[in-house]
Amino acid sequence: MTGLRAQQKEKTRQAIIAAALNQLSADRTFSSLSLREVAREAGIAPTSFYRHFKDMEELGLTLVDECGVTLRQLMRSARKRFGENISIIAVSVETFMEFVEHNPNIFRLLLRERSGTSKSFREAVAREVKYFTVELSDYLQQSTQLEPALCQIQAEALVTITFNNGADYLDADPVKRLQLIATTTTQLRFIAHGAAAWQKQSSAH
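The structure of the preceding chain alone is requested, in the form predicted on its own.
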């Protein structure tokens, strides 16, 4: 019975998270959502909300955390998909943009709260971006001969460009989206080649 209760509790918790995400849009921010709206969308009484989250801020921080985890898992999978004739950069960019396309509300949440008025939200998004960058830096160290400091700088540049272009991708038409994928891929390749050339030049001196 305890196991069933735990499953039901987790199911309701996920329903609350989904309800909040479903109500976000290009015109609606998380801060504009009310607890009653989220509870109604999730099919629960407002008082039941407090069995899962202390308040709306805790729900928002949970959304940011789960969004970050989902995106990092997708990118890890992408890095395992490339082969001899497939560019890891191309696969990563396409995977990232597919995430943006299929999860616009999630990505908008990350973008908006990254520079929002809530310090807690800003710190939460910054933390997720940092995790994202650290994982990429670690991958670069394992897959290239670059020095750790250079891998960190490269990772920061790659993440910044990809997130910025992802913001443009959100509301772009199909033709513009294809152009953004191609442009982002080229920009990241420039950075990768530049990092390798920089290390080679530094080693020569």
Second form
2 protein chains.
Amino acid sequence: MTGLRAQQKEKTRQAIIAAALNQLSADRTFSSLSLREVAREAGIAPTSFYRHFKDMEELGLTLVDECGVTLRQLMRSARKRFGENISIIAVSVETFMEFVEHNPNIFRLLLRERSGTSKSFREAVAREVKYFTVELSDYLQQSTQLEPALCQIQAEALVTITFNNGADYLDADPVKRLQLIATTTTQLRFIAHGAAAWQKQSSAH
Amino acid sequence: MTGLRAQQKEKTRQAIIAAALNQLSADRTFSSLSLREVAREAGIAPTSFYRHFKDMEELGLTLVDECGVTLRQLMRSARKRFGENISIIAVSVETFMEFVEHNPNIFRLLLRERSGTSKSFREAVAREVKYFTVELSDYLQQSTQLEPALCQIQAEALVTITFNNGADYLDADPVKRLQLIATTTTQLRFIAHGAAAWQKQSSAH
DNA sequence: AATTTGAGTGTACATGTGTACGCTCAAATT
DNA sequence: AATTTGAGCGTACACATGTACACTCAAATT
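Switching conditions: you have the form predicted on its own, so give me the form predicted together with a further copy of the same chain.
In what comes next, the whole complex appears, and the chain from above leads the way.
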């Protein structure tokens, strides 16, 4: 009892999402997309759009949420790859950059709307980044024995660096991409090292 | 021989710039501004705009450049405040956040157009960030004796962290702002500490 | 079999946009 | 004093947008 009707609806809903994602590129902000254009590419009349989303904004928030799901899957897969003969930092960076490489448009959406025009967008992105940060902070806490507050600050720095280098990765050629992975890894190690030293120093004050 | 005519022109040119800056706010991207609207606020006819700028894009690039000038002035003043009884990291963070506080709209412009739609915009912002990074890297090199490559990577990380926390600073209330200054300072120290340790470790390999 | 529902359509409209074109008239140049 | 220049104006146009409204017609419900 799938509901043949509901099935079709879901199908065009996906077509709308796909059309929007497809139009998000290096030179297209989400807010520069038009309802009509998205509808056109999805193969429906402009007014049919409203059967699925109240707004372009509602569509955008859906995309951000979808992105969050993908990112969390990614993190799970990263944890699986860790432990053989590769450090947690290296595997995280590599996995993240793979994500960027395979989902450039949706990553660009996150990147832009993080400091974008719509408050609910900014909040949605902040939420996704927070998931990312909290899980990392928890991981650091159990694996490094550092103070919670320190883990939190450290995690925030790690995420910031990774996220931003991801942005550069988007526009880089293959050679530059390898360099970027190396640079990012080094910068993350700076932070990890510095945080550990910080705790030692302050507890031995 | 100022040219009374040229004086007037400069005046309306500044009016255009002021109007654009004024319209850039938390919920207005540069690309969402319209020529007509800017002209309206500047008190001129839409078509008069073209006497001053070829494009909205040309206006935007002018704003970015103006921002660069302001930023460099800021860095000079930061260096003057250093050395009394405050560390270079602390004074840099404070100065930067002051800049953000006093020029929220222009900082938002930088922030957004960095990953924005127009290539020439992205390049212009990248150029300004690079000035910032290079000067910092030079400073690190002469004051810490670390390898040039290491200084460069370190400077990039420092700038990334500062820039991003500046973005959060924009939307924060006064209490959160003080916290942010403290957090940022700590994160920068992590990096500085980590970079120094990195060099020791690798030279003693 | 009769009725209700709702996804998708097509038409229509008001609004805002960038910019082409020809004008004015005061400042600058000759 | 005569001429040139150019900042600013007003009109006009073609175009794209969001969405209101009344519709169809097949699937779902009764």
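Residue numbers count along the first chain shown, from 1. Take the two forms, find the largest set of C-alpha atoms that superpose within 1.5 Å, and that set is the rigid core. Note that the coordinates shown come from a computational prediction; the quantities given were computed from them, not determined experimentally.
With a cut-off of 2 Å and the rigid core superposed, A15 has a Cα displacement that reaches or exceeds the cut-off between the two forms.
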